[in-house]
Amino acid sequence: MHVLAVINNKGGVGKTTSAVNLAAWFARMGHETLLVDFDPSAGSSLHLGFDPAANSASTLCDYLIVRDGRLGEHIHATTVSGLSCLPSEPSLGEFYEEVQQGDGVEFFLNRKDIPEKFRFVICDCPPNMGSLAFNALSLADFAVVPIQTQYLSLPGLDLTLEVVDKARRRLNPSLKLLGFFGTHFDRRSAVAGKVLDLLRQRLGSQMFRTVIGVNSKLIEAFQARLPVLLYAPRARGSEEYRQLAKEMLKRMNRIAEQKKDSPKPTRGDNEWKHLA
């Protein structure tokens, strides 16, 4: 199982959109996927056919509140074969903060409270640092952020890289920072570009080479309530996210075949335990 929290700490960068579709494309290449969403706005749960308005589908928040194990029943099949999902509720941000002042990270959704038959879970995360996000990065193996080709994204970018070092060094010394991918990419801006430009320079091989443009079929989709590999498959968003996604797949083989090919700390090496 691979774990991948979709996270940044400004709203309106694409990262609902990025979580639905990435996840949409993973389970149409084969892999058995879970959309986990963590975001009360249920953004990700709504584009994917669940309004928590209708009371149609248990949530998350229903699980943490029952606490009987059983996660499958929170778990719902989705339009895209192989995609399911564990929705959002505009209550559950109201739970995690009435819980957290007495039980800590007690409450968080475990990792092993996942069924184990998905091979992917994608993490779409709150537009804010609180202890929504850091439940995400406690399970999560790998932090993937979307970054708004604008400069106006670009101050916050310092504080979501400190909430994932944060997270690393007190809840999950295993994760690692996949990489980032420029999204609402204007090809007519030349502000855009600039900023694209400024993306790579400072980030270098960090920066995935696809880039998410501005196509009015994914704002679609999200109405159609479905992915857009579904709702427009020929769209150039749609290949878009079809090539973030292999190209996310590829750098977490590599990684994967560097940490099967590197020497097995000795026994006392703390860095061993912390990814043992």
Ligand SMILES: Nc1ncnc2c1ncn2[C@@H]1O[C@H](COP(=O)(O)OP(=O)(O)OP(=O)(O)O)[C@@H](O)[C@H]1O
Second form
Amino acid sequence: MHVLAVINNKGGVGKTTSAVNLAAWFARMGHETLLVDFDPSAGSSLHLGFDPAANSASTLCDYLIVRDGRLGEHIHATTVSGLSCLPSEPSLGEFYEEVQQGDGVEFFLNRKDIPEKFRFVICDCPPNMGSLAFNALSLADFAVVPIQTQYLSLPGLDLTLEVVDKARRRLNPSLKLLGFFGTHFDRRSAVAGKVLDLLRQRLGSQMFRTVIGVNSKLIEAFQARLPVLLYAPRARGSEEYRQLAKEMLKRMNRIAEQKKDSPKPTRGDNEWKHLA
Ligand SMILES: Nc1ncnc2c1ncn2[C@@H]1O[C@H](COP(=O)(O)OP(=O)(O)OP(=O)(O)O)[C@@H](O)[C@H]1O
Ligand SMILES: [Mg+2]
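Hand over the structure of the form predicted together with the named molecule; the form predicted on its own is what we had up.
Everything in the complex follows now, all chains and molecules, and the chain you saw is the first one.
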């Protein structure tokens, strides 16, 4: 099982769109995949057709209340074959705070609770770096960071890197930064091109080659409550997420190969800290 946390402390950069569409492509490529929605605003749950307002499906919040280890009861099949969802709802944030104050339980979702049949688990994180984001990072193998290709995105990047580093030092020594990718890229804009160049200079090979362009089909797919590969299979946005999913799979395979030959990372390992 490989767990990926899609994380960036900045709001609206494309975390949810990326989590849902990458998860859908992993499933379409034949890998049993679970999307876990850690965000109380429930964007990826909605995207996959689980509307908290309709109150029809049990959620991560229901699991938090019972915490009986039977996570599978809150996992639901989606419209994409091989893709399941553990949805969220707005009260997740509130309950989380209460539970934490009540008995000091810091993380309610543990890796051992996730059914083993899943080859990939994609965690959609909230934009704030509170306990829910740290819970996702505590169980992740990899963090992936979408960056909106605008100048304004650059200063905030350090905070995301610090959070991933902190999670790695304090909670999860095996957490790795899989890479960064540009989103909302406007091909006609010289400014977007310059930002992408800056990101590539600064982050080097940590940047995925694939960039997600501005594509209205991605917005329409959200409104239709479908991943773009079902809503508009020929859309550029769908093809770009397919390419990105392939790149991520390759990178994970390469890391797994390297790991076979090298010792496990230890608490405090810091080889990517120079990026911050
Ligand atoms: N490549 C894209 N082209 C056009 N619109 C996009 C693209 N990616 C995302 N969007 C739209 O931008 C908005 C923000 O995207 P999204 O919800 O994925 O970001 P987020 O980082 O999850 O936001 P939040 O931090 O609020 O959870 C949404 O309306 C989404 O449909
Ligand atoms: Mg989101």
